[in-house]
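Okay, so here's just one chain, in structure tokens, the form predicted on its own.
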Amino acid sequence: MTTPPPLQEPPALELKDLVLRRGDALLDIPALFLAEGHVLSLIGPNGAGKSTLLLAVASLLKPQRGSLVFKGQKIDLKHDAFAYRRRLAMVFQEPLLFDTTVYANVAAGLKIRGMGKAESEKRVARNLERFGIAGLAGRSARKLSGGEAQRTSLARAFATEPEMILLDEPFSALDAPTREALTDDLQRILAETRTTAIFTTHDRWEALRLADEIAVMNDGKIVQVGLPEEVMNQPRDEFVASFVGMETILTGRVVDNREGTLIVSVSGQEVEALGTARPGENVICCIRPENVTISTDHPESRTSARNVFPGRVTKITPLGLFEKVNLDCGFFLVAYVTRQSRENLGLAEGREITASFKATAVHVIKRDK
């Protein structure tokens, strides 16, 4: 639902007034725009409609209403679907490989298209190398690990040099190291080829790394779309804020506006934030955990943060590279710290601390009531 920029050429993809009913679920997309060479990530909870939208874009599901324009051409899904699909490639969560060698699988799309032997061999070799599976060319697809199978599936898709590639949670079934390595490779290859792409994911960090734009979906609708930093740091509503990792979401009432600096009453405490709300308005204050600092002394004189609150640790949860620290500062607050920082600070449940965050770290959303 972005407004197309003034391009000299038509955008890669435009959806208008798309309505598709699938069982009891309804997909309703008034507008969606994707620029040529850009990567769009669809994120949202299970059942939000991400895969349904991807299948509709691939013309594998027929909408009840709406139009799909691809590179300036309105696609008639009754008559143009087959020719349109040949311009795309799709990669699913579970690799759909033929019971043959890795080489033959990567060559399959080219064979279907009737490509000559010399060009086919060149493309297969290039994409086997791109995805680090050249040494597996003669291996049976039945003997591949999950990561090797997905690499083969991706190599097959890119070998056709698609005008747009659609990826439906391609890494969600993989272990963390394999997922990390494949994400790195896909990021590099998308940049090299400038392939227009749409992919679905539950992982907001994956979306941040790969996407030029992020669209958040819920209940069959796109509730926010924009640049990754915009969606992550300026969520439109409480649902988006929660989904993109705003761990602290506080309801309050504006008691003062001092030239753009708001004073918000939250559970009897005063939180400073930047915004345009008026005194008396109800708001939601959203704070990312990485923007909260924990100290075990009294840093008021040594911090530029406008918000400094005494509090107590209520829970610590390990999250791999970080540890999530729940705090009671008169209101609920979450911070992330490294394991080393947690040990240096001596953090444990019940420990008295001081938490601080800047006014600029608070994203304010106005509430209807």
The other form holds:
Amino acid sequence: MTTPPPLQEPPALELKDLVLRRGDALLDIPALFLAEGHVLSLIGPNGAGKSTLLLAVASLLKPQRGSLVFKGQKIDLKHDAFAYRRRLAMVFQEPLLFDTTVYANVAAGLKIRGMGKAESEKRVARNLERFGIAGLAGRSARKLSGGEAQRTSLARAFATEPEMILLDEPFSALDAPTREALTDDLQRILAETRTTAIFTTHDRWEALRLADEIAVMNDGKIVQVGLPEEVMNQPRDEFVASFVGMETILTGRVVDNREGTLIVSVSGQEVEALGTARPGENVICCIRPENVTISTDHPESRTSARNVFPGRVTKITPLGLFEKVNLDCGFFLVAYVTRQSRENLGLAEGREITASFKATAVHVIKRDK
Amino acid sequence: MGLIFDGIKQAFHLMFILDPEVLGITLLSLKVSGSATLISLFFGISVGTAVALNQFPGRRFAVSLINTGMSMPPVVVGLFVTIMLWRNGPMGFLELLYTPTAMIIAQAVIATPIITGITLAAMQQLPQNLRLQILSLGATRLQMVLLLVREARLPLLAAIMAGFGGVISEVGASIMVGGNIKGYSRVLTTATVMETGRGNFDVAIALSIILLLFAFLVNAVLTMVQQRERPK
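Let's see the other form, the form predicted together with its partner chain, since the form predicted on its own is already up.
Whole complex next, starting from this chain.
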């Protein structure tokens, strides 16, 4: 399913045929590759198996089957797990700090390794500095804010200078501004240290920001893995499409293929799209809401968009910067507009409009049945 | 009222002049209960931690057994230890009955489930993922257990207090296996029972006050340590 991407260097991490049963859940990863220095983001809904996969990679859960190769060395999880684990670090959603000072927390991994005082002090100082918590060194870990605590936890992980770092939803318990600042810092530090990383999140924007590659998980399986733009723009199936924000998902049947331009019949209307399907095939058309344009002109007025549909506004939902506009054009369509343009266009529920989108904005997925 | 007043006066007199008999009884109490608590700490923390951290068949049964043990009547322990150490009993050859050692054994049997139970609760109260976090920091299994115990140190201090408090004030088992022999196996509680029976209320009150003072002092020290450990 997932073939190794064309890489110059050998993968840092290579999973093969990994099967892990945990309660009723089953993790099944036929193959996964991660290049040295790359950041892989596992995204998916709760219960998709992201954490389980991370714990398996950390050798903290033993798979029933499968092999793990780290930097060209096959890891025997029975005997090498301990030595392998010392080359990694992991950060969880909760900071899980020890009941001592910030300094002693950051030094914990080094103390566990029996590192000399001089070297340990140097590394702790460097990482306290890196995460902007040098001023808190003497503070009790119980007296930190959520963001400070997670910074301490990250500094503790980076202090061991891991060859690979595993981050299990490290920011999901933080408030938005804190998360923003911490994501920035993590991005900078990951780039600076060139640490191979896997992190899980259910926030696709966070994934887009940090990841070199994105793997979408559902139901214990990796549904799609690829470059962020690939996953975001060419989702493999309906699940990925809806998860990565393709809010409009239309089912239809290809009626014609004119040199790569498909004519898809959707609820009796013809939608043009680019793709490779043959006439008669059932397909799903996915459209990002930001690629849908709304105008109040009449459909006769020409635009470069081939797909122009008259319709009606059914619902408007404010979403912070944008407003989500649900449209009924004979089929269901979602568009994002700014508040400004909503006001300019005078959009309101029940208003007649014209919706348009380019054929290139339609991503076509072939359906099995 | 005079009875109590005289008793208190006599008590302070006995304490002030360091009456050798009262002093001996006090020191033996300390020695027996202190040793018993130390032994219980060793077993209690090991077993409590092991049960808390491992999944095994019959675990629920083991937990309810430990919890039942926490409220085990001392006289039942006394009876059991007496039978074990009885001359014809399974361990009679050790000739330990009516010795301070027998009292230490009995008190350790009483305190161990208390300390085990509190240790178990304390360890289970730690965050689920803390174990995994410690292992992912590169810890060996032993390092992990030690770090977890350190994280649970405050409730574990409570375990020590509860264990020591339980055995220093215990009388049934001590009389049964120690015999309350003057100058040999007589401790504060057994002496108090005896003096009260004889109508020597002044001595009994003196012993009680020492016992109370003693329990207070030990707990005050532990509480001080516990509170100092609290983050500011």
